[in-house]
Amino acid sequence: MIANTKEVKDEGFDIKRSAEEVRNLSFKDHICIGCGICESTCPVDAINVAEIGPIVREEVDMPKIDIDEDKCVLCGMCSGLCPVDALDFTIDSEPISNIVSYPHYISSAEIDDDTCIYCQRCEIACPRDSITIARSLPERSDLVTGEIEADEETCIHCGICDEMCPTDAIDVDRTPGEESIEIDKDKCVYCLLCKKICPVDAIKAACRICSYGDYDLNPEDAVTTGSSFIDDETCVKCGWCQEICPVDAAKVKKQYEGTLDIDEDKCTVCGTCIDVCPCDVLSFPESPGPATIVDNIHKDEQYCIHCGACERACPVDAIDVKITNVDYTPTKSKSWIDKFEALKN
């Protein structure tokens, strides 16, 4: 006799059954993109995916999917076929992605730290905030050297240099009776702007780099170091990081290949597809002028993971997403092969 238990949590569900082995299925609502693949591929029709548009727009507060505990046979297909790993299926606490007998998608996203220059462009571009770039910048004093001083007797403490300094290296106290000027040499880049603008020539400054060139600098002192991190839990392998990386340090392998078509005659430009897309593929084009209504949706298909969330959410059936190829590990299970291949239809 298989005992069933179900616990409903704030962000999902947790179904457990115990027999000779313990199988566990849990759901991560914050990761789910509402594509509906779990619903369409469940062999016992135990999964129902909610209308995703109102949820992502926070018009309603409800889980993105619901599972019928009485129907679920804990086969693990929903977990194995979910393109973003929002469904976590384990056997004796082991994720099926670690079990050789269970097939899984072949996909990856990685950043080569040996090549990365830590510009943070991938971190800024990532639509899922899955990338963190930690960087350590060189010491300014190792890159720019010079001499600077202010003559307190000549200085009239007008504060012009304080206001104009581009690095906030100068602090002028203009309080009557307590006037002073201080220059932070750790911040100063010896641009000589203060010297040029001082109305009484109270500031003396010289830049050694300008005068003598770069020969006295160690190139290693100019290197930015750091580290990169990709959160595998939230990353959807959209490819933004790879496309935007200036040094080709980011590499992404997608599990699907496919096409994305929008019927502009049907499209009402309601923006639902933009709201639900997890990859920032869809957007409103820039308006040509004030009070001008855009009449189409712009797409950057190179970032599309062909999950179908936009097609499922479109209220007028104007979007057609097709999966033409699915990359997954070899398996002898005909039922799993049939489900993987069915995604192409």
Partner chain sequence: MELKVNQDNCLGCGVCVVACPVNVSISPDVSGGHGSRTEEVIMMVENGVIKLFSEDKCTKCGTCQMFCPVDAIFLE
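Rigid core: the largest C-alpha set superposing within 1.5 Å between the two forms. Residue numbers count along the first chain shown, from 1. Since the model is a prediction, treat every value here as computed from it, not as a measurement. Compared with the form predicted in complex with the partner chain:
Put the two forms on the same core and the Cα of residue 156 is off by 2 Å or more between the two forms. Once both forms are overlaid on the rigid core, the distance between the two CA positions of residue 230 between the two forms is under 2 angstroms. Relative to the superposed core, residue 172 undergoes a Cα shift of 2 Å or more between the two forms.
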Given for the second form:
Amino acid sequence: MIANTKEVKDEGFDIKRSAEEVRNLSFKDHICIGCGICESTCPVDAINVAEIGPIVREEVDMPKIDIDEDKCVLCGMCSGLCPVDALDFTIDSEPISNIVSYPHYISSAEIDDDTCIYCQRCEIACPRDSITIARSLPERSDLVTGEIEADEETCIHCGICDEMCPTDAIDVDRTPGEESIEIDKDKCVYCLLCKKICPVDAIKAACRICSYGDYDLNPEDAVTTGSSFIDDETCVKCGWCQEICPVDAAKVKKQYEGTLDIDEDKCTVCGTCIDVCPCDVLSFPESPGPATIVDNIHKDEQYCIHCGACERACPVDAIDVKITNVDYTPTKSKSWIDKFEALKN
Amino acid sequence: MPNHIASGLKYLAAIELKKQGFNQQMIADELDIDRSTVSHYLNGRNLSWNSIEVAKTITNLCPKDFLIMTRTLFKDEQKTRKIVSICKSGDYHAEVTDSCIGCGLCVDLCLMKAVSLDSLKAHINSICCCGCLICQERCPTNSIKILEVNNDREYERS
Amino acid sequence: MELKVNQDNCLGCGVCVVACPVNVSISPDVSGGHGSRTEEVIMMVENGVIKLFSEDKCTKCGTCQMFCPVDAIFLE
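Having gone through the form predicted alone, I am curious about the other one (the form predicted in complex with the partner chain); can you provide its structure?
Everything in the complex follows now, all chains and molecules, and the chain you saw is the first one.
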């Protein structure tokens, strides 16, 4: 009578129920980080999350999660609690993040364009390649300007400036009787070498940028303009951009606050957690020398989103991730509040 | 034959509306039938008494069977809703607990359109509810309780 | 997903035995490159080829597959 339909696509799948309203749950495999929160959230146990380690290493080719469409009741909880929005839930094509009655995480990543200096450090650091910083530099020819003039009266046409000029902007004709000096302003870079080397001070010149020389000129402003873009689909709000920004233009509000502990006695330093971590929190420590064995995993906890993917993937249960605080928009539904609160363990 | 039974159900609905004080034109409008047919029904000039007997038996089935049987006979959800709401023999009160997750399955399942969602919780209109319990049976979190508060069903004595 | 071995390909090098994090936690001897003294481990080299002992302990992390030079041990 009322049945769900499932459509498997290249990068995930859709589960749909069309009756009084059209409910659609869309899974994006390339966004999923395999944290397993949806599996533990699902009220009808319809979700099964695969072991993520071999999948991210491309040892096996299978979807990260599977949803039994016969069990799924399309309540949208998995989507509401997915920390990275790998599951999109829409009702009549409206995402539930736009529907006030549905709660969602209060999290954000923003770059303030007024403060940003477009250094692109965040773009390079972002572990999910979510940031694009486009910048346009001022035209070099607009900045390299100045004034230059040769005084034919004083010039003795010795040709020293011609020989020294780094850009071949000066042409001195030394043929007796037809002597002349010409300066090509298109080629000149106003380095003032000619002015300094001229034995008879026949060249008057000034550089606009450094205001050095015979004229008093106002330098042009050298302003780099640009724009920043964070792809909200792939961004996991890990905080790399905020940490690395030299001018505090990037601001990140994480979904969770929490702790990450690695039990060094249990850890066998296999590196599975390093492979699964979506935000490059974990790494092998720098080896103190050749042929030395590293015996722990290094963590940069400031980038941790406490998703628990590493805890789930660790083969020897050495990792303990705890969520201590979750921020979400208010809702009247007690069952949804319970699910958000249950994340804290 | 199914058409005769459907007519039997309409007959019962017409009688019931008459009891409630509807005049012939109002009954005709309500049931979407000719006024002359209503007149025939109310004056006892009608189809076979046998069909009415079967129709009466159907209205006395458990609410879920009554609802599904009626839908099968009419093949139209709006007409089904009309007949069932007029001929239903009990009144119901629904309770939805806080464990409701707002999945909307009950909204989609309810043939009587008695359920709506508000703030991620199902709300059941007791006036529309026919007591079929389909929502209660299918609710993934067992959050719905339908209570029968009044019953004037005729039980056959054997 | 299941742990499988292909004994025809296996060189018997034992890299998987020492790489497996579960093995190391069961029998710390193997991390030093020694053979395990217990058959409690997931896999061991026996008669020159790899053999699975307690595959039910495998947590499907895929580390063995990453280190095996000839794809003789893998998840499927």
